[in-house]
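Given next, in structure tokens, is a single chain: the form predicted on its own.
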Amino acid sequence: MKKLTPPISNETVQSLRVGDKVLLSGTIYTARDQAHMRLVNEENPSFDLNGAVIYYVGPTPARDGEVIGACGPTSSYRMDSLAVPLMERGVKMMIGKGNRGKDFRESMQKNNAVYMIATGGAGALLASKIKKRELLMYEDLGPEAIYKLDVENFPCFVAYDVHGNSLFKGDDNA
């Protein structure tokens, strides 16, 4: 097990393997498909996406006295084009579910970077792992929109590495 505090280095990027169980204690961001459209074209972002972490997630509302409601991962194939662009610029990790398409896995080889998973259905739980959530991009989304989550101890698994690598069978190297 590692444990991993963003932003997250190259050389952090480097060492995880397929998987490695990963637990995350820090800042990381919430986007979605609507948050990564806007985002790839924002030239001043609220956020450095240089070693940035991006979980694609819509959280449920917050309960009296929680920091947030539910909020398991989302699935990542939809974003596949669009955390090109983001890569390119600086995001080192990105969290969901489910497996990713040959274009997207080849790019994060190139831009040194690595997808992790988070298990599905445990929304609960990992919304235990968040101590606190700001709002920081595009309110008007909603669940969508860009939170900062600082979490602690935030459970994920490496799916794709930068050594070829791929947890899923049925993926070209798998």
Second form
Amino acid sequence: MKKLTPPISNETVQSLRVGDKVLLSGTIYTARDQAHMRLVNEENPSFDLNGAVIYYVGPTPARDGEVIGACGPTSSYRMDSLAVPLMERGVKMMIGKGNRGKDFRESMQKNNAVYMIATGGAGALLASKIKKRELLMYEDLGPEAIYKLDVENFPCFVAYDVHGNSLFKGDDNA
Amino acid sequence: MREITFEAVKNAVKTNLIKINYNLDDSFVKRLEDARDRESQSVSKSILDDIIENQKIARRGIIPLCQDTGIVVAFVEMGRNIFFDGDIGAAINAGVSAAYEEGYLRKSVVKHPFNRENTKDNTPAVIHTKLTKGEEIKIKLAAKGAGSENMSKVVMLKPSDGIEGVKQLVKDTIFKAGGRPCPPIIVGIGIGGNLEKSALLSKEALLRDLDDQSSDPTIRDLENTLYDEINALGVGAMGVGGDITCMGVKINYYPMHIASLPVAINIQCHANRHDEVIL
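Right, the form predicted on its own is done, so what does the form predicted together with the partner chain look like?
Every component of the complex follows; first up is the chain already shown.
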């Protein structure tokens, strides 16, 4: 079990290995399909991409008094090509679910980044790890807007490490 | 002739959809616990632990099981001897709209393939209606997430591909899907009819009870063999490698053209949310 706090350094990326369980505490940013399509063309995003952790998620609405609704990961492969320019601009860690394509994995190794998975479908469990939520960009996208999340011991596993290893058994690229 | 009102249908649909988004079926939870106990790989086992813990938290009724609360699918059987003054589709959609608002569920339906504008109340549902005997309205409801739906497919095999061709297609589809459809999965397979009939059969197969076995011995054997062979692929929970990839395989079939062997594979994630209401 490794405890990490973003921003994520190159040294941290190098130290992570496939199957490592990581507990993240600190700031991560949400973005999924539509937010990625906009973010890649954004010259001055309202958060620092360098060392950033991006979480692929579109939560359910929060009830009054709750920080967030269910917020498990969405399938990552849809963000493969859009993740490349973000890694080139310094994003170091992406959290989602499921396998990703060859081009993504090559870019990940080239740009010294790491791909994590959280438990898909565990939306209520993962919500309990989120302590604060703040809207940052693209309010009109509703659940797809970019939020800054303060997390505490958010559990995830290293799925692709920077050394070229994969946690997955079934895979398009296997 | 019994009268069933618009409000009765709307309320039954609403109540049921909220229930399934917060409460995983008890017998399915038991199966997940058995699966966790049988799993030999540590990461996969830990994920199954999370899935079981997650449904306990969701059951408190504050946060749904999964953020993808799905597009609603409804199979409706209207008894001939009921009187329903109105549009059954409109009543179901009114129930969907109320459930997704009052139940704090995510509105995941967009109007148009390209402008992607959200309908803001998760309607319309995908509704299939059929007229039957009797004095009841029976509605099978599912909240179907996109992660598993996106890994589903229809393939028009050749009759000569036979049973081996079907098995290979199913196994290839599930192996390539890996962790994307959120395993452990349930696999619904529709064989026969034509293009659209096979797809409908596969969806109906997913709504069968997991204890239900096909009455056709060949189909029943195929369900059992595929269950073993899919688990032997080793995909594991969320694709991380493990003994438990699928929780059930159900196959529905229908007569078909002499030249055709349509096969539809519909995948259901472990957030297996469906139920039946009878009015």
